[in-house]
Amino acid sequence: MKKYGLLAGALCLPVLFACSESSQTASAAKDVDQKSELEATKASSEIAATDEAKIASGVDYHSFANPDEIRVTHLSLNLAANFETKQLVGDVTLDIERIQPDSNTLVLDTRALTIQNVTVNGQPVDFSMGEKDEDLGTPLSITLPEGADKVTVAYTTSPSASGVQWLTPAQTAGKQHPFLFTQAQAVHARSFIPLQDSPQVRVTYDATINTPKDLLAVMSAANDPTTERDGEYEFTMPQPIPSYLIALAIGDLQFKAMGERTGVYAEPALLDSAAKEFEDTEAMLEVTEQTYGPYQWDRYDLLILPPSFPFGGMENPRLSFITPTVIAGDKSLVSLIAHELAHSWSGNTVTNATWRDLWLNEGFTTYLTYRIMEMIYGHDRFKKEAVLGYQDLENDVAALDENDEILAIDLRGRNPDDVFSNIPYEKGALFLREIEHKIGRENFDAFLMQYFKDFAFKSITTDTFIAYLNKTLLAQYPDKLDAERINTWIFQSGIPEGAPHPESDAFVKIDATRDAWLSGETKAVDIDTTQWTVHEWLYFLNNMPASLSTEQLAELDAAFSLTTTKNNEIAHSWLMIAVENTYEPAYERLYSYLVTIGRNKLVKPLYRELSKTPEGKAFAKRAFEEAKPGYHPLTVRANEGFVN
C-alpha cells in the first residue's frame, strides 16, 4: 500500500527547486502593505521588479498564513455537525514545524469562524483575530509558548460559511434525510477549519465526525465501504495533502463497488444509475496508471451529490465529488470522471503553488482527460470532444478581458471565485498538445510520468515548471522546441498563432447537415440523427447562427423534443439558443432547469444571457429567488449581478 506516495514526498530533487520554493509564502497581510506602499510611490521599477520576482516565486496572495516562520503539518479534526443549526462545532489540533526557530506567532486563516479559545497542552494562549477582508476572511494570530509543537483551535463554523452547504431533505433525492458537504478549492477551507490555507502548505489528517446516527460521514481520506452507520466516524489520511482538497460530506449514503479499487457512494435512489453511468471508472484508473505512473492513493471512489453541487466535479483525493447531472444513461458525459480521476496525478498530486498557477492543474488535467478518453472511447470520440473543448475555448477568447487569457494569470487583489473560464483547461492542454505534437507522443508522455515523479507531494509554480522545461525538454529536444515559444504560450493572451487546430471529420458532416437544414434544402424531420451522440447534438445546436426565427425553432423542437431532452448538456445548448432567440415554448423548461440545477457553469451562461433584456432579467430574477435558498454560496455569488 502506498509505497510511492510517501517516499517521494520526502525527496528533495536538488537539480529543481521545488523544495526550497514551497517555503516561500508571504501573508497577504503583509502583501497589502506592500502594495498601498507601492501605490503611494507610485511603483519605482526596483520595487516593481521585486514584486515581479516574489510572484515568480510562489508568494500566495490568498493566503494570510505564515508558513515560513510557522508550518502547519498535521491536522486532527474533531468535529460534530449540527443540522438544526447548521454548524460545525468542535475543535482541530494542528502539529506545527518552526521554520524560523525565533518565530513564535503562528498565523492562520480563517472566514466567518467563531473561535472559542486556543489551548496549548490544554493551557489557554492568547490569539487575535486580524482585520476582515471580503475574499479572504481573516487573519487568526496565535502566540505560541516555547517549544511547543501542537496548538488547539476549538470553533464555531457559520451557518452560512462559504465552503458547506447545508441541504434540507427536500434538497435530496431521497426527501427524507438532511445532507451536507464541503467545497474548498479555491479559498474556502477556512470557513470551516482554520488553518494554512494555501496550495503550497501540505498536511496529512485524521478526524472524528460526529453525525446524526442514520446519517454515513466520508471524507478525502480513506473510507471504508463497510462502515457500519452509528454517527461516529474516523477518518486518515496519510498524504500530505494541500487544505483545498479537505472534504467532508454527510448524507444518507450508501456504496456500491464498481471495480476492485473503484466504487460508489450515492443516495439510494441514485445509486445503480450511477455504478452504471460511471462503470468504466476502474478501466480509466488502469489506463491513467498504465500512461503516466502508478496511481498515489489507494481507493478511488466516487460520491454523487444532490444537484446543487456548484461544480461539475471536484477531485476531493481518493473520493471525487461529482454532480448528477452528469448521470445521462448513456455514458456520454464521463468525461467528467475522467477530469477528477486525471486530477490524482495532476494537482492531488503534483499540485499547483498559487492561484495564479492553477493552469498547471486544470490545463494538465484536461490534456490528461483527452488521453484517458481516446484509450477507453477510441479516436473519432477524442477529435469530436478536442474540437468542442476548443469552440469553448474559443469562445473565451472572444469574450474575456486580455489579461484574463494569460495562463500565469496575475489575481493580485482578486478573488480567484470570480476568474472561472476555460483559458487554464483547454488553453493549457492545448500547449500541452503542441508540444506532444512536435517531440511525438511516446516521448511526451514519458516526460510526464517523470514530471510526476519528479515533483510528487510537491507545490510548484509556473517558473518551476519552466525551469524544469528547460533542463528537460527543451535541452533535449533543442530543434523541436523553443524557450520563446513556451513564453508565449504562457504569458501572452489569446491562443497563439500555428496552435493545434482540433478536427472532426463527424463534425464536417454535422455542418453540412445544419448548412442544409438552414437554407431551407432539407427538413428537420427528415435528418437522420440516429447515430448522433451528445457531441453531434451539441456540435449541431452550439453553431447555430446567432439569431434563427420561431418557426425554425419550432420545427427543431417538434422534430427532436429538444425542450424535453434529459441530457443536462444538450438541454443547456438548447436552452441557450431559446433565450437568445425569446423561444417562449421552452421558458417552462428553462425555469425548472434554473430552479433544479446549482451547477454554475450550466445556469450562470443562461442567467447571462437573460439579463440582457429586461422580460429576461425579470424571468431570470423570478427563477433565481425561487431557487436561491437552494443554491451553493457559490452560485449565488456568480449569478446575483445578473438578476439585481
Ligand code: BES
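Given the form predicted in complex with the ligand above, what does the protein look like in the form predicted on its own?
Left out here are the partners and the other molecules; the chain alone remains.
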C-alpha cells in the first residue's frame, strides 16, 4: 500500500551468488524456514533480535484464529451484492488442515457479521460467538466432526462493514450506477468473510459473485477482460495469498489494455485518461523482472476507484486498486504505480507474518519503487523523489512517539492500522539503501533476487529475516556490514546517525529561488517555473517557513494559480500552507477538496491542522459532516477525532 509520501527470468548471477553460492543461500533460507521463529532467533548469534519475553516472534496479536491447531488453506466464496440493503449475502466454504490431529475446534475472525448457520457436508454443526473486541471484532468458534476437512459458513455482512464501502451513483464518476469496493488491510477482511484473518495464513481461493446485470465485478484474482456482463462472475486465485489481499469491486467498469500483460479497469469517464497516464506500467513490469526475478502473478492490471478510496493504492495481487487522485495528466505521480507493482515481489510474494513486521513489506517495496522509477525515468527524478521521501520521514520522526519510530514496532493492544506511517516505508527503504551503498548495488540486487526466490509465497517475521541476513550478507561481507548497526536500524527509534542522506542538485536551485523570493529579492511572477515538475513544486512549497503573510500568499497565488491547481499533491501542500496561515481566499477550494477526496494521506493532515483553532475546527466539522457519507470507514475513523 502506498503510504504518506509522494512517491527477465530468475538467472544465476555471478556477482554475489555464483551457482554454488546461490545454492548455499537457498539452503540458508531452508534452514531458517524449518526452524521455529524462536529457534531462528536464538540461532542468530550476530544480531540481537527481539526480547523474547516481551514479544513472541511470529505470534499474531491481532487475530483470534488458531492456525497452529487447524489451518485454513482454501476459500470458496459464493456471494451476492445487495446494493439496496448494502450487504454481501452468501456463504464461504473453507478447506482446512489439522495441524494438531486431535484438534476439533476451528476459530475464525469476524467483525459485525451475521452468521446464519455452519455446516459440514450439509449437516449443521455447533458454533459460538465470543466476546467482541472494538479493534479486532469477534471470534467464531466452530466444533468440527472427526475427519471433517471442509466447513461452510452462511453469513451476511453489516451495511457498515469496516472493509466494504457502498457508493451511491452520485458518488461515482459516471453518476449513473452504484459502486462497491473492499479494503481488507490490515484486519478488515474479517468484516466481509469469516476467516483466519492473519497475514501468516496464506490461502488460495475461488469465488462466484452475483451483481446487478449492468455492473461488472472484478477481484484480486484471475479476471477475464472479455467476460460477458451477465450478473454472475467467477474467479480463481491459484497462488496462496494472505487474507488482507482478498479484494472485490463492483461497478460500471470497462477495460483497456496498456500492454501484453497490463491493462486498466475504470469507469468510462476515467478510462482513457487512466490508460494514458499509466501507459508505462508494462515497461515498469519488464525492468523489475530483469532486476529482481520473474513476475509470478500472470497479469498485472489496475482498477481506478472513485475518489473516496482511502489510500493512494492497494497492492491486491493481479489487480492493484488505485486512487484517481494520481491522474495528473503528466505522469508526475506514477511512482504510486511503481510502488503497487513492486509489491508483487515484496509483500505479495514475500509477506510480513504479523503487523509488527510490516516494514518487510513496505520498506522493501519503497526501496524497489525508487529503483523502478530510476530505471524508467532516470537518476535525476530518483534523487528528487528520494529527497522528498526523506523529508516525509523526518516529519514523522519529529511527530511520532519514539516507540512508533521502530521498524519492528510493538503493536500489542493497539489497532493494527496504527502501524501505517513513514517509518515502515521510508525508514525501511533507507535501511536497505545503506546496505546497498556498503556492498554495492549489483551485489544487493542479486541478494534481493535470491531473497524473493527463497521466500516466495511465504510469510516471514523480522527474526526470520535477521537469521537469513546472518547466514548470507553478514557472512559474505563481514568487513562491510555490522551486526550492531543492523540491530540499531531495526530495533531502535529514529534515523540512525550516518544514515544515507539523499540530495538533489535541482533542489539546491529551488532553495535559492525560495530564499530570493522570501527576502524580496525576486517577485513571484518573475520566477521561471516552466521546467518545474511536481517534485520542484512540492519541495518549493513544503519547505516554506511556517509563517507567511497574507500578501506573500496572495502574490504566490496570483503568480501560479495554486488555489486552482489540478494536481492534488500540489493542492495539498498549498492548502496546508493556507490553513497554517489562515489564507481565506483558498478556503472555498479547501472545503471542496475535503468533501470530494477521501484519500486519507491528503485529507488527514488538513483536518489535523484545522483542528488546532476553534474557527478551523468548526470549518473542519462542516466539511467532515458533508463528506462523511462518501468517506470510507477508515477515513472516518482516522479523522473524526479532529472534528469532535
